[in-house]
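Given next, in structure tokens, is a single chain: the form predicted alone.
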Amino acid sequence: MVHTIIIADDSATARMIIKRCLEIAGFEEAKFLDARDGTEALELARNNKIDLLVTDLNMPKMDGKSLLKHVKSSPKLAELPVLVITSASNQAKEDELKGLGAFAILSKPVSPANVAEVLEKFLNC
């Protein structure tokens, strides 16, 4: 099955990076979908067929969490996996993204490992 994943974030470097992560981690047949901030990824996928949503928290125009909440408020995309990679995560903001209803948080830098590791839940529903 070819999975189509959007990567937001508004550095172009850090979609590369982590495309190439989630490449490495079994998903090198995907069709990967770019957006530079939350409105481009809500547009993207509003309008498209996506099975993953790999989103950066501080991005302007609008940012991960309002996107994470734009998503998961909208009866044809709450059930979109949502996950989320950022360099300001702590416990506190963790667990208020899973209760927003992301599936996932990873700290920034990524691995492949250690997306490979979180995307092993995403493969198994």
Contents of the next structure:
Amino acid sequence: MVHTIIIADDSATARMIIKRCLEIAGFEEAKFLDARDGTEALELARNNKIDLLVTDLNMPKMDGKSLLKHVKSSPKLAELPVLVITSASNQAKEDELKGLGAFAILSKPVSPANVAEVLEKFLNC
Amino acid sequence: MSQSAERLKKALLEAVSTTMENMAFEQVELIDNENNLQEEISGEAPADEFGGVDEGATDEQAENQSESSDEAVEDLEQTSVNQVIQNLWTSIAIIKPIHGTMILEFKCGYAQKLTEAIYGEIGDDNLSASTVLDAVAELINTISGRFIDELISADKEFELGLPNTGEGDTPEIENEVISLLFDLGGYTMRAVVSGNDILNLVSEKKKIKENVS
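Shown: the form predicted alone; wanted: the form predicted in complex with the partner chain:
Now the complete complex, all chains and molecules, led by this one.
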């Protein structure tokens, strides 16, 4: 199965690193859609069949937390798995984001190993 | 060196080395362990030239600072990569739970070297100035997150601003609390943290640990 994955991060470097990690973690065949902020990501999610949304938290225009809220409150997108990858995360933030519907939260810098670990859970869902 | 200084140094060293190892697959070496912790600083920390926010700044003010910096970055992107990468600095405001600023300073082409390491096989011809700027901005975003995470307790939220980047010599740094110099294959990078609040954060965490033990 070819997955379609949105990577939302205002940094092209971060998107490249996340994409590389996802490819090494078993998504080498996936189609990746880049978004520079939450607004672009939401637009892409509404107009494409998406299997996974990976998002940063700290982004201009619409941040990752607002994006997560929009996705989970949309009847069409509510079931879309959201993985948050952020530099500003600790247990308090993780609990909050999971409460909003994120299925996993990773702290930057990410490695292929920790991406693979959380996505194994995603693939088994 | 005091316990507070030691904790700051350890947190910064851990944040830089872990980030470099994961993002650029490079081992960094601390080449200057002189710590500039200013234990006796008093008074409020003013907003500095790096886009850090003062203690009374609103979210809107912080956003405006970030927007003006965006314009500076756009100017930089118009110049060639060789002009940009010789001397480059990047900064990020620490907004919550304390106010401060982290600055990374790159000399003599280190930013380009680092970007090449992050991007892997990319050649000089393909490395644009905007790629270098973006890479150092992502670097400070990641390092600052890890640094604050090392210093605060797990139940406390923290928030960072958006990175700012500038060309040339690093502007004067006010209320510097720690400065470390790192080496990567002969290139150097300086990491600086400023803001009196950082000292309060370290003392607070120390008190929590003492109460627990």
